[in-house]
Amino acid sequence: MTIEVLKPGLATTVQDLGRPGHYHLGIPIGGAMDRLALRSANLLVGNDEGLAGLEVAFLGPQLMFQADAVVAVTGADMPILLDGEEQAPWTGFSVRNGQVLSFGYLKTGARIYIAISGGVDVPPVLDSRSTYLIGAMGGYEGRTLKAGDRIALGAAPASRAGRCVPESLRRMPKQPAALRVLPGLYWHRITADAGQHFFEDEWQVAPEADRIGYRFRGGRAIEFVDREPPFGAGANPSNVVDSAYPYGSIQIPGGLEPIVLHRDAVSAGGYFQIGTVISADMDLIGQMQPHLPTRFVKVDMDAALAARAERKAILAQIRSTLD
């Protein structure tokens, strides 16, 4: 059972629920950017919602099913064509071999996420299946699809078309968009105002902004406390001598454009960082596009902890809508 890709699309490439436990080893967790939008897809169709799909950015890839299937598109607003009719997001449909999964132009959001029936059936490295680009590493040989390619599907479990996730249930930016944001251990190096500075501010998505991490400009330049720079630390205030880097910890490379970095960060380096967005609201800057205005905003701990328990119960109810 396979799938031909006629056209990859801009950025698509095989994603799961990464491969946690080797960060201190410099491999980042990986994995899907939105991991409820996979996990819902992989629900919709049946699978396990580890399971590995196609994580597909801005623009659609065109592909020809050379088997039965159940298929399910979740994440952005992005048309979803099957033989030229159009399907209904967040919502498992049936596929027969030889018919051609295609999409329209991106309207909101920036990435969807294509389950199939069974998976997509790359040999895992480390426990996953998730291409890490970097790396050159798992995926279908380490990259993104081009046209030509064949992937592998597992073998599909007993599944049926026609369940939906409910919009009530499916999380997206708004605009502004809004990240909380926890103060890091280097919140001292910066003035009273600066960090008042930064949370106050209107912040744009920079173009640069992808599995890396994503750049925010617009806002304030951050001032920094006068120091004594410490030994291998260079003279730029924002460089520390060196520092673990949290997932979603946030950068400000001389205090004037804060990088959030996501799945596919480096794990250590020389800056500083300001701060760190909470986990329940990582999947949200998977689906920024360039230029969304975006206001951090300051919690504390427990805001953090309770907006995780939001993110659990909201996962807990598609289950439950889906069994």
Second form
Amino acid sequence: MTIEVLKPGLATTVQDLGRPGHYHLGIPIGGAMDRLALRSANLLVGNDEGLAGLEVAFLGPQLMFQADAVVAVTGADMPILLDGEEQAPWTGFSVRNGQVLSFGYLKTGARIYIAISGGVDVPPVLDSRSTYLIGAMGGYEGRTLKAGDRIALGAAPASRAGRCVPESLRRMPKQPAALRVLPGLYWHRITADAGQHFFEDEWQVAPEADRIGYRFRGGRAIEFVDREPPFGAGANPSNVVDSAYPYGSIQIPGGLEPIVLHRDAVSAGGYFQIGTVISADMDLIGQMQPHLPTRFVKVDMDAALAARAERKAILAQIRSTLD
Amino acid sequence: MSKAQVMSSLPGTFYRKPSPESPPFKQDGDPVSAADVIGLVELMKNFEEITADVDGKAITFLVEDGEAIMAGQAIAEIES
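Form predicted on its own done; form predicted together with the partner chain now:
What follows is the entire complex, opening with the chain shown before.
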């Protein structure tokens, strides 16, 4: 009941829905960047939604199955090959002992999620199998997969291949991508003009973007309101007295390049945050490629909550479709 | 005479030089061997090397230094 890694890809990690409850100690929630994609993949193979699967960033692995299984691949558009034969995305398919799963070049999106009936079985750490890379904990020995690794699988549920998440229920960023933002506590630190052009300008995903944060460049610099630096904040106008960083919060060091903190966020620091990307749009960030043009869209709390409800409705539809 | 294309398996930013001050790995028209590094792709704070993968008499780049590339994009042609 194992899978052997023949080629690991660029950054393939074990991820589930993360480990909530430890952020105040500096340990982020972690888990799949695109949660809807992981949940869907699990449901397609008959797993509980929160079982661990593989998150694959940008470059697909090559995996040899040493057990029969049902597999589903969701998320980014990357050709799925089983012994060289193309398989449908967002659809459960059968894999036999000895077959090799591999992938073509990424087309759109950034990450695929591979769910296997039974789930990936690594020892849970703080109640989660998610890999937290900079903490070197969880997942497969706390790291990205390497050639030669053998991944254990859990006991497979009764499962069947052939079920599919319809295209209307799959979510991917548009071009340009739109991320909805609720302005934050430090809004008073920037000029009215900066508060406008932040939302008017087109930004681009920087190649440094990763699980900790997504960086953007290309928009105009943010100007700050003059102040006497408070004790402990330092002279740079983008600094504040250290504060907690919410998931999705957007810091702009030096007023230059916005960074949206993601699942492996740092929990606190000394940069002002212009606002926070709403929870309903966090999954989309996990599917953004470097250089993707992006707009930040200002919303209020009512709109953010409505978007969250809409997202829950999509998940409910996926559940009932696959039930 | 046949031409092989060198593809990038990753999306990101393509660089023809190992560092901003260095000369390019290869100039247009240079001969290459399979193991030669011809460029770098920057992605998620890593720089992945792209190798020629074939021996050839002359390389021609299809992408400029610092340009954004897609996975599966041809970045150079190599004449054998």
